[in-house]
Amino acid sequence: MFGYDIGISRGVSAMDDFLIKFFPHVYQTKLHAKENNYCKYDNWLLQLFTSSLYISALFASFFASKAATKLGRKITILIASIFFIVGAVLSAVAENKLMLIFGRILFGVGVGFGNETVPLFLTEVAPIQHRGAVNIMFQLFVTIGIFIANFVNYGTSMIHPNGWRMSLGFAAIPAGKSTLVKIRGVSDVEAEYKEIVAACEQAKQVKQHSLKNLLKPASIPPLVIGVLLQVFQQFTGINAIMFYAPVLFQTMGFKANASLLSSVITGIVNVGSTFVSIYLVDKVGRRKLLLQACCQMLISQLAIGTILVTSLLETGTLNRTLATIVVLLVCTYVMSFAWSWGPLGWLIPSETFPLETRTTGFAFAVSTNMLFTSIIAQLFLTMLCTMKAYIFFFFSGWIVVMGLFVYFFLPETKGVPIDSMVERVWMQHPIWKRLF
């Protein structure tokens, strides 16, 4: 579900029939022959669209927090299905941008809901050896969701007037779906049962205070990491990409249906590239993964800024060879985001917050993810503008920062177990352990 809104946005937000309904400027703007490039598209409201959903994901992540707490995981991922059916409705039959936005905002709950409690519940219930794989299982149905948004843009783009509606609409059926599914279990699990037992043994003994415990030494790692891996992860620019690629694909000069087109390209990247992670996560480990996407992810963007900044012009097109390239380019680093920082910035929080604090850890990595999501959804079209293709090189300096980091401060978490992660991670670490 999370993964087809971010691609349904996309998709709907450069839609004529949808632009013409909402954003009649916007489409006014669009059709003006010199009009700028990199500006054609900046549109508060517009923009508004996107961000609205994190915004209020944001804020439903610590609810979302508590629920998982009180009520269980399963529970609160049923009540994230119940928003994602409401939003979906009523976003499908919005008749103006109150309803819109309103339902924009329903669907944001069930996204910070089902973002908190499913990475979490997965890292969980999967066994220590392969538990890498099973949580990245979050991310590639993301992508999945993505790629099947992707294709629905694409047949819809060509239904007048309301083929924007089935788009948004159609995000109820897999939700009222999933409200179905049942948990079965396997019959190997007398080890596996008794360390839930215990676990749930120790947090009855655990004090509420969860807030106050995040800032022991145990839980200052781990919550320094999950909050810096979530402003990383969007500020490699991905969500600049996967939410307006027909935006930026019309600016080098495709026609609509043929950004979408290219989208759909990308979407079947992005999945492929996700099983490269879930076969590599627990084989390689966590940090040569992201170091790696970091050097592939710089020379793309780099590339990328190099070819618009040269030869795309605020009026005009690339033309077809250079276009081409530029997809590829975009292709190489959907590639490398996608077995490395998409998953593993989900990965990696679930997994090495202690017990005390692993819910309310958790919630502060999703809301910082929805905080800076959003921030990049309603700021990239007016950096766009302003910043034009430089905008690729701010990325690429973001991503300079992100391997430094990962090399100075992430431990390897592959094969530990997650309640030992004190003593085998941080107080082995050269600079955490300056914290016990």
Ligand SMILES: OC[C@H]1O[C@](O)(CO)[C@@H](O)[C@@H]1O
Given for the second form:
Amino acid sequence: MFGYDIGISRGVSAMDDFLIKFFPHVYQTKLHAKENNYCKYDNWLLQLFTSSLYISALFASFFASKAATKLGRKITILIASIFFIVGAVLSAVAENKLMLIFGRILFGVGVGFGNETVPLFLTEVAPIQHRGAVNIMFQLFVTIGIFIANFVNYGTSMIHPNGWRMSLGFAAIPAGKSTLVKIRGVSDVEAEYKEIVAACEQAKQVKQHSLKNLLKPASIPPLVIGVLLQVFQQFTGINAIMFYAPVLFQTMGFKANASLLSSVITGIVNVGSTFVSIYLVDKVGRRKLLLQACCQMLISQLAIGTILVTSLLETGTLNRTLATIVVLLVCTYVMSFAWSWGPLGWLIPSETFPLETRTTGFAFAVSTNMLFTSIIAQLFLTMLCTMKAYIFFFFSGWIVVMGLFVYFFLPETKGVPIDSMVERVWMQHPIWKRLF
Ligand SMILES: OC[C@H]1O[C@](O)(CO)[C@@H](O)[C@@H]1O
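Can you return the structure of this protein in the form predicted together with this ligand rather than the form predicted on its own?
Expanding to the full complex; the earlier chain stays at the top.
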């Protein structure tokens, strides 16, 4: 659901029928703008369409953390599905901006609940030697969601005038199915009920006041790392590509169809490279993947920036060869993100908190992800409009900072049981051990 939405909003916000209905000014600007005008989609309300969802998910993740502790992980996931269905239906039938944004907000609550519980659940149930791989199933399905959304948008963009409604409404299908499966027969109720009772009992055992506990030494390193990994994950610039690839490729001078096609290609690379991570994460560990990716992302971004600044800004177009090189570089960039910062941004915070602060601590990581995703969603088009192709150098600078952070502050957590992090990881680390 999370991935599907990331993929859907970018395509929908470039569809003419959608713009004419809700953002006629943007449509007018688009009509009169040249193909490669960096500012044609710069409209704060249009950006709010994308980012409202993440702002609501940000707040929802804290309620979800309470629900995950009190009701258990499974019930919280079920609650997420209900919000997904209502939110998707409301935005699909929207007749005005208010309905549209309200639908996005409800959908965002679903994302907050889902993103809080699913990665935690996976980490907790996984056998230790495959913990990384099992957790990365979350990110794998995020990338698959993005990919499916690309295809859906490609098809619905040819259906006038209501194709965009289908794109938004289809989000209800997978959520609807899982909820129906949940509430299907009567025979399962007993087992389910027992699980809920057991979960509540367990939750009572865990000491409350977990907010206060977050400031204890055992929780400070995972909190700092969990929050910063998410900030950095977004400052790799990935969502500038994920949300706005069609817009970005059009801005670079590709024609409308070619730009959709290029984003389908990046979608395939994204899914494929996540499998690489599943295969490697419990073998080579987390640190090596993150550091390798910083090098590859840096080189790709610098090269894209240089090509665009030198040729596009001067001549206004990219020739075929350069355009192909840019697409290839976007692929090498997405590839390295997908086997590192994408999945590990979720895995590491889910495996490093002690039990008493796990759900609250993880909620900080989730909400930081949402906050910075929405900041990028909200600001990217404005940044593109002012910085133009120099935006790639802006993200490159961040990649250097995050590489240094990993090198100095992030210990390896591969193969360490989640309840032994304090003795086996934090107390052994040259910097973090000073806390104890
Ligand atoms: O696959 C790319 C996607 O992965 C995420 O970083 C989530 O982990 C999203 O913010 C991004 O759109």
